[in-house]
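Single chain ahead, written as structure tokens, the form predicted on its own.
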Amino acid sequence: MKTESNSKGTDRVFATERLPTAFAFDEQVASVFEDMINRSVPGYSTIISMIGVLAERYCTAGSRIYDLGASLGGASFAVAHQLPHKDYRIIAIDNSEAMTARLAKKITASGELGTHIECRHEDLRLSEIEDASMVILNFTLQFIEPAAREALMRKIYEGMRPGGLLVISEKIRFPDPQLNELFIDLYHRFKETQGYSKLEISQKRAALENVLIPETLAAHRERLALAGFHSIDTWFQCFNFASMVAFKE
């Protein structure tokens, strides 16, 4: 069954029974994606807006920032409002044309602070990455199958300068069964104080299967060293949603 969201964009998508579909980032979705992620992901907030105070500190003059997985720009347009300085490039991809379609349009009207964001409809795993002080996966990499996850990290790695910052947030699983299911049981808690029912939580818990694949902080970590950054380690994290920084040396 068909879904519509409202006018005011409060994310209704799972609020009706459905039949059984993989989730997409979709036209649906892209009109209600902000009140989604805000409700979805503890910390979220609070993530944005550190990522804009890390770029303040990392960014530097004449550099590129890459926003993988950009969705509708909100690490991006962080970062733009924290910058001192205007010698730099952020170069925001999506594979969804209808993030990008919106995006597009933020950028526009967002007058000369979208100057310096450049919107690309691309798949991040064939997009360029050269002359980035900041790289940044956003609840992005999680959508990328595992076996391409390695690859991505290794062309990050050679197209960043040396000293510069990456930010990975995902959503992780627990080596430990008991601690896992734990933390998945007080995440659901938290989207019901959020205002999503029981329905909306199991349905599109069922659509993001094997659609978001999870893995553990030290995979990630072990992911990132092969891949020749150093100096990683958690700085944010609530439940099983966590974000990383690692730096190129």
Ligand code: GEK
Contents of the next structure:
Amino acid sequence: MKTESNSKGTDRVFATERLPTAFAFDEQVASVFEDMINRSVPGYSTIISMIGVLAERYCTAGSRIYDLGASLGGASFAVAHQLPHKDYRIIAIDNSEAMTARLAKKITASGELGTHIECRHEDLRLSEIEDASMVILNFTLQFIEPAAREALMRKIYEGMRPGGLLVISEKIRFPDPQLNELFIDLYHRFKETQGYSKLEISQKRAALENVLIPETLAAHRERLALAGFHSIDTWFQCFNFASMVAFKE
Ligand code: GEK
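Alternative state: the form predicted together with the named molecule, after the form predicted on its own:
Complete assembly follows, chain above in first position.
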């Protein structure tokens, strides 16, 4: 059955009944992505603006900032807007052609600001990370198969400057089944307050099954520590969505 999006950029991707298919970052999703992520991730705009604030504090002169799974560059632009100096380079990476095509246009349209952002159409599992004072994984790691996550963390750690900051935002699950159920339920109620119908919520949930694989905060911490990071903690959480910071010594 036909699925919907509209020219105003409102997310109606799951609004009509459709055959179950796995969620993909295709043209239809990219065309409504800003609306989709703002209405689907509690605290998204707060997280994005605070990533800019964190960059102001930790981006060192001449360094690189990697935005892995950049989508339309929400985090990259927040960083570029916030940084007082010009001596940095943002590398925004995504493996969705629909996303990078749009991001490249946004960068061109943003004038001087855009000259600091480089958009790469790449699988981040294969990307080189070099001389980074900050690495951002804003709701991206959850889409990487779990078996590849440890190697990715090690590669990121290796590519960072001492004192560098990693920000990881993720949908999380809870070891306590009662809490897990409560937070998922609260999240679905939150989506209803954002104008999504029960059909949209359940169809999107089904499409994300086996595509978005959440882990516990403890699993994230353990992997980060194994890769060498220290001072690992959660700086933002709302229901089953959290953002963590971790530092390289
Ligand atoms: C934001 N960070 O607005 N390589 C590169 N990109 C990938 C890969 C991969 N292997 N797998 C998935 N992606 C953004 C939001 S969205 C989160 C990030 C969401 C990309 C994928 O194409 C998509 O654009 C992004 O990761 C995840 O701050 O939609 O919930």
